[in-house]
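Encoded as structure tokens, the following chain is the form predicted alone, with no partner shown.
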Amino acid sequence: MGDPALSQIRIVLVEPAGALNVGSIARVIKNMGLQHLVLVNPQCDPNSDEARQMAVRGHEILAAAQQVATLTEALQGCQRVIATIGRDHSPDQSVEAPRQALPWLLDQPAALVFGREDRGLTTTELNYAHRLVRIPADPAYPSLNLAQAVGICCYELYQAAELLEPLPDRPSDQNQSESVAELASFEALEGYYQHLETVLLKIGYLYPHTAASRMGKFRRLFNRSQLSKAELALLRGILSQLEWSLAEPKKTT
């Protein structure tokens, strides 16, 4: 049945274009004890003969793969999200190696997100992630095939799960569930970011032409904080009070 530490992790592929890649990825997911493959707006047929041939004994992973239209749909219910990048990115975003970051996903409703074969993930898509990883490679030719990149990361997840302490020494399932339940979900955070942007536009802190860039910075700040449900409710309460204050008629003397 696989290691329970890996059981809640989704491997998410955004707009994969190659059926051979998708099939190979299904196989390596099976090899490394993971279970969940999510395809965001696939640009190929994941049920084609090519994909099934490459999947070999991972055909059930391929058959059970969830297909969704957007990345936000793929991340519903997740409380930890790591995205992969293969290029230089903004200096205010910390980029880690897979071995350093990926153990953070274990035992959680989590997602590991991979971008398109030709251009990776957009800035907007990267802003959904709590952490970013890049696979170290020779600078002379650092570009990896999508299936190779997924394989390396799945291997690191499998190795991290193997190195965990034996189950009796790990927190009980009940305690784990209570701890995870306290974290804000992906969709709750998205609701907060939309609310925050609306209020900041109303008070003139944000301007429409720069809102996306500023909100990206706010996302990275709060994503690093790993907000709990209670903390998020506190922040939403502040925004609601600001909206009420803005709508309240001003008294004249």
Given for the second form:
There are 2 protein chains.
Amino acid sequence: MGDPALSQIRIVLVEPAGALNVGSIARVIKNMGLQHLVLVNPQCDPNSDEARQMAVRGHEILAAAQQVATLTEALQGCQRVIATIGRDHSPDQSVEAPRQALPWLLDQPAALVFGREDRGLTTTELNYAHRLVRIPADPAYPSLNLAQAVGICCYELYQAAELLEPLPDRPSDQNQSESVAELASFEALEGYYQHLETVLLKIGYLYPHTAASRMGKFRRLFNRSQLSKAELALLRGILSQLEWSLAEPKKTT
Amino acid sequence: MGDPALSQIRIVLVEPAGALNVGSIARVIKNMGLQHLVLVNPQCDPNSDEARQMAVRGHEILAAAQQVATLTEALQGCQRVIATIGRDHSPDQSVEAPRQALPWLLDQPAALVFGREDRGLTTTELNYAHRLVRIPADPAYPSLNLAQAVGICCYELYQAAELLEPLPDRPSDQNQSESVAELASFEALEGYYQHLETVLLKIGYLYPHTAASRMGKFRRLFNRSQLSKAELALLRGILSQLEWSLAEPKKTT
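Following the display of the form predicted alone, present the structure of the form predicted together with a further copy of the same chain.
Now the complete complex, all chains and molecules, led by this one.
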């Protein structure tokens, strides 16, 4: 069943190592009306007895869990991506509370990404996210069990979806498809970043050895602004125009 | 260390049967700045390897957990008791959401009581509670793992305690005392509301018979924004300037 506002959200676990955690996560995903679990290169067996025992009636979520090799595969088709981050990580990007950021995933092809039990997500992985969240916790011991972290975020999603229901001034069905259509897809953004990097290298703004970190800043900047398809088309248009100008013999100048 | 508003709250588990759950609960109790775990007639060994492995750095909470024979013993000295309840139980008493009810436990000798994994709390046990909470969940499968349920409630308690602090933006150690000092005092706000009312009456915006209710709206508005001293000074400056303009003979216009 589940709430329609939650039906397009996938919970993505990057290299989870604990079968108990994965099972427990399948259960709480079902408790909170979500459906999709994606495991990126899991380091444990999601079909083990341990996992299934913890899943209880979430076993179908576990059985249907998609396994992929990389985070980029897990994010195919998503328009909104939020990643979770621990206390010890302090990225350039601003970090929000789940209650503040997670409602933004509702009614969208979206992903909520959780990192490894022991060391979370890498900077490269975090750079795929449009927004970052950190669960408020006591600074004396802020490191939550993975399943607890997922549970708390799913609970916030469920509550946000419940709040959506009776309110006509919230995103309603008629303008939903419209605004979904407007946002640039993950693939389109990736295509743009590749194109941008190529052009910036070509003009000598980027150097091969610093390109990755500099591009990380651009990714964060553009991801934060939540580009629409139309805006992305404009940005790509600039790049094409630039390339055209660079190729053209400079007669007119 | 933990938040002082949380320091008198005990988490009470009635006959928990899963050592993994108890260990996981010890961890999340510590994550969320709580300290006291009370086990009523536990059906598992809280000092087992399983429990301690799940507790990780919450092991001290586990080691200090009090074991008692009955719920009444567990509640000795408490002034406020909230019990959690599953979907299948429908008591006479009204049932609230955690977010609504749990802040009531702050700063009090208080207990939050969780029932058995399989069948929750008995009616007799529920009757010790002043209030009942139920975690919002999908009606298709509302039965949460015990540790998840405790985790979500502790998270709500931690957030409620954080909101208690007088800080509009998130407490960071270095600016904490500073921004506390910056907030306008109760007396200063009252002075402003009086001044505002006087001026609004003078200009004929307020009428004496409706002033009180209209001023109530302004109070709520400004109180919600948690004005700083500096902002309040600006607002008062506007009023003073307004009064000056009103008093001045209109030669120049």
